[in-house]
Amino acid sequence: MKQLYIDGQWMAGAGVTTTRSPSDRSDVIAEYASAGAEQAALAVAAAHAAAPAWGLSGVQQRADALDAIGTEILARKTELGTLLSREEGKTLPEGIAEAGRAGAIFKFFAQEALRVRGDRLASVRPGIEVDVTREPVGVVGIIAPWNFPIAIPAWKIAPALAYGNTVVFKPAELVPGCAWALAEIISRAGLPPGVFNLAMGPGRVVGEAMLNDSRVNAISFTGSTSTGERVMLACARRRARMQLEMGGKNPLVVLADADLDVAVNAALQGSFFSTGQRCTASSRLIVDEQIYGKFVDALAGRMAALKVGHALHQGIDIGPVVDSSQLEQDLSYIEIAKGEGARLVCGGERLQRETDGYFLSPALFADCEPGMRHAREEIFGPVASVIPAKGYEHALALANDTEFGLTAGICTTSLKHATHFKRNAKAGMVMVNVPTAGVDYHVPFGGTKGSSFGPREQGSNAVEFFTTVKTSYTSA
């Protein structure tokens, strides 16, 4: 059984979780310890005790530890990516790519640990110097989702450690394997006991323990909007720092002047790859009515060639849905869309394969109205809605007509429209002639409106959340 990692030691939990592959329910991955309230409290206590010394540690020590972690992840990316695909359901190339990204993130923040900057300024008062410095926040609770089970933990854990914070990491219950593998690598990187702690277990136990403990100074959360709202309220009550990444209902606008092949490829990848289980997925395809029929036909043709199956098998384009609950949600929204009068162009069927898995053919709905539920609510599956638009201005208005604001895309050959869209799309990230899903690890990640709250993740901007600013005055 794979144990918890608390205060530099592996230990048993209060229960055991057995995980199975969504590609083959007979494939048992492993048994993992599940923390109870006692183990969760121990993890927080360990991080709290280790925080003062680690906060004053040398930047070279942090950089070396993070670089060692990144180096090992990259050396083992095929092994780790295979585990990821087996556990979460991404295709093997996607799993390996995600593992490689996690390694690159740790190596990036190894260097960022050496680049924490400050300022020295002249005071307006003679004979006084002013220093502005950054210090770690303290104990950071990290609550990660299941859809990117190694990359998202990496882009939270790496900056937390780089800037001198200690960590309590609670992964999603569906993907303890990737979390445990990452923790095992971190456990051998030379960090002092208590600096990093893995507390696998249910959110109602481990998550609540972190949210309500005054010793946890900050929470970095990625997950559903409903859970994010609970995190926000809990942090606000005790004035803890919070960073929330939640839902998305992302538009991809296709104008009449777009290169059709480019637009179809952006829609195909953005809407359906990773089984559509990405907060950045293109779930609303807003297409100029002049090329509406041609676009729908071309996209449906490309979709017909997609192969859905076991994530580890060669030649597979789309893996399984992550679990039965998510599959039921996807199928429910497909029925909702039919009931609302949307036209099912293709897909949307539960598939049978050689193994007992949660396979679903990607669904494309056309002739959708912007007010339809399936076109407004996040489905988090391989389901896309095509909405007709009467020119650019109408398309922009439709794109912004959502409570979410994570990412937005446009396909056009017009520099004028591309430039205007980048400035006027109400989203934290804007894509031009590329899929809405797919971002770099060295630049900021985050959205607006109901998608995000707090400082941006990733890149040099991560320093804003994981440090606090101190201003010091010295009389010469």
Ligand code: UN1
The other form holds:
Amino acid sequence: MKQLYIDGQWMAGAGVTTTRSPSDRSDVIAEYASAGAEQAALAVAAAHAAAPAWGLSGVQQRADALDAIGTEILARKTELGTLLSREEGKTLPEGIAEAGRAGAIFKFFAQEALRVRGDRLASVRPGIEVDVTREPVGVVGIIAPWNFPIAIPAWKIAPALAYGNTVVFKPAELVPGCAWALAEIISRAGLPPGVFNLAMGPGRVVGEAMLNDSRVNAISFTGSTSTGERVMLACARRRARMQLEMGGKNPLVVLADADLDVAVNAALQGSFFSTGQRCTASSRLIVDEQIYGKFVDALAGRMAALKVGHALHQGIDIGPVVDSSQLEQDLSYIEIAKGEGARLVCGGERLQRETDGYFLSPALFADCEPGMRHAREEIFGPVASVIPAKGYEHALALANDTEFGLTAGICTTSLKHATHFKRNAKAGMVMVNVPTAGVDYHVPFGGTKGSSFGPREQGSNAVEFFTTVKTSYTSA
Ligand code: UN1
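Counterpart to the form predicted on its own, namely the form predicted together with 2-aminohexanedioic acid:
Every chain and every other molecule in the complex is listed next, the one we just looked at coming first.
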């Protein structure tokens, strides 16, 4: 059994979880310890006790540890990517790429640890100098989702440690394997006991323990909007710092002047790759009516060639849905869409393969109205809705007509429309002629409106959440 990692020790939990591959339910991956309230409290206590000394540790020590973690992840990215694909169900190339991304993130933040800047200003009062410096926040609770089981933990854990915070990491219950493998690598990086703790277990036990413990100074969360709202209320109640990444219903606008191949590629990748299980997925395809028919036909043609199957098999484009409840949610939205009068162009069917997995053919709905439920709510599966638009202004208005604001894409060859869209799309990330999903690891990530709350993740901006600012006045 793979154990919890608390205060520099491997230990058993209150229960055990057995995981199976979504590609093949007969493929048992491993047994993992599951923390109870007692272990969750121990993890918080360990992180709390380790925080003062780690907060004063040298930046070279932090940089060296993070760099070593990144080096090992990169060296083992095929093995880690294979575990990821087996456990979560994204295809093997996607799994390996994600492991590589996690390694790169650790290496990026190893260097960022050396670049924590301050400011020195003259006071408005003569003879006094003002220093503005950054300090660690303390204990950071990290609550991660299942859909990027190694990259998202990496982009929360690496900056937390780089800037001198201690960590309690609660991975999603569906993906303890990736979390455990990452924790095992971190456990050998020379960090003092208690600086990093792995507490696998249910949200209502481990998550709640972190949310309600005043020794946890900050929570970085990625997950569903409904859980995010619970996190927000719990943090607000005790004034904990929070960073929330929640849902998306991201538009991809296709204008009449778009390069059709570029647009179809962006839609195909953005809507369906990683089985559509990305908060950055393009689930609303807003297409100018002048090229509407051509676009729908071309996209459906490309979708027909997609191979859906076992995530570890060669040549597969789309792996399984992650579990039975997500599959049920996808299928129920497909029924809702049909009931609302959207036209099912292709897909949306449960598929049988030689192994017992949660296979679903990617679904394309056309002639969707912007008010339809399936076109407004996040499905988190391989389902895209095509909405016709009358010209650019209408397309922009449709794109912004959503409670979410994570990514927004446009395919166009017009510099004027591209520039206008970049300025006026109400989203944290805008993509021109590239898919809405699949982002770089060294620049800020996050959205507006209902998608995100708190400072941005990733890139140099990560310092804002993981440090607090001190202003000192000195009269020499
Ligand atoms: C990506 O599209 O490359 O949960 C990353 C998610 C996002 C990460 C998306 N937080 O899907």
